[in-house]
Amino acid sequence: MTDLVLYTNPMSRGRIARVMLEEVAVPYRTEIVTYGPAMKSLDYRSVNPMGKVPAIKHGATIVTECAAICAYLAETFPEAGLAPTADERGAYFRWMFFAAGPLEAAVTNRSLGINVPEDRRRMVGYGSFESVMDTLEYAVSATSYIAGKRFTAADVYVGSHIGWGLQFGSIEKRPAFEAYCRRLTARPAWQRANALDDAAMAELPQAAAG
């Protein structure tokens, strides 16, 4: 058995923590937590107390939140080449909070129809939808990959709110945007785990689903 262990939904977060999975390719075994009662269960809650996939747990250690599960795996299988180089450090991390931060709270926002008034910008990370979408795309139209020529862990995240946001209506369709998806869309484990989730969603129970 691995001590490696994935804990998602395939209508969730968890599709990001699976591609990063796919990525370094190292065995894992996958827990299918349902919403309602199963993912608010005290058993569940002693992985993750907020009660919310995805989640890893790996021996004893437990890492909850996608960006960070993704910069957890990429530095401990280092094999796998998706942590950043000490040239890529800046970079890689700029972009992966910007996604974590501004990124998704001004999606969120707008797709709750909050509307931020101009003059109280200031108070929030992201101060405008439009400044939001413009520094992404300088973010992706800079180099090939978002911490340089070369595919990171970072590009896992990142990509992963273009592509939903792209799918969704709720991120641009720019076309520097559609170009950088493309590539990550590609790679045999983007389309490795996508199969798999796509296959546990197919075996799931709507009324368990969400």
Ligand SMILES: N[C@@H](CCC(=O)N[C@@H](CS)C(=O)NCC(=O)O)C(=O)O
Second form
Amino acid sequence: MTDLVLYTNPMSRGRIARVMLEEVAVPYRTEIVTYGPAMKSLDYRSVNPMGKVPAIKHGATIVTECAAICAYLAETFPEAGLAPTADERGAYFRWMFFAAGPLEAAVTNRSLGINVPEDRRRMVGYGSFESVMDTLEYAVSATSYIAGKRFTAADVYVGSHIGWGLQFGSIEKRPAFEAYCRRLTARPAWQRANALDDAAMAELPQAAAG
Ligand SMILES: N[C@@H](CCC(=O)N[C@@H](CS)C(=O)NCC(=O)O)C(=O)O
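Rather than the form predicted on its own that you just supplied, could I have the structure of the form predicted together with the named molecule?
First the chain shown before, then all remaining chains and molecules of the complex.
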């Protein structure tokens, strides 16, 4: 019996946490939480008061927020080699936080048709969608992986955002993004994670998926 539990829905950002769990390659149990009443129940909100997925429970520790889940698992299971070295730490945190903040906000707002007027960009954390895209391209082009020459947990998080964006058309199909994603999705853990979530999705009644 494992003391590590993933609360997720296969049609959610929970796929990011799943990739990270497969990358650290430790035993875990999956609890599929369906959208609607189950996700907003008191029971599930004792895990995540937001009533959102994903979350993980590790013994008595609960972690929500995909970026935090990636960082927590990398540090908790250092034998997987996905936490940053001293040299990688700057880029690792820089780009992970960039993706959780400016990138996520810029992509979400654009999908909702929210445009920041030019004279208000100064007060918006991400400035403009275009500058976020250019900065992201710079980040994935500087080295093979986001924190340096080596794959780390930051690639799971940043790469998942880019992968989703390319798939759903919310991120421009720039060659640098596509090449970066190809490197990541070829990884066995990435493929295992997607196969597990695709199988979970096939078992969900349509209404419960999303
Ligand atoms: N900032 C959170 C976002 C979590 C989130 O919004 N999850 C969505 C699915 S992708 C959700 O659970 N939505 C259900 C709801 O809000 O009712 C993270 O990065 O984990």
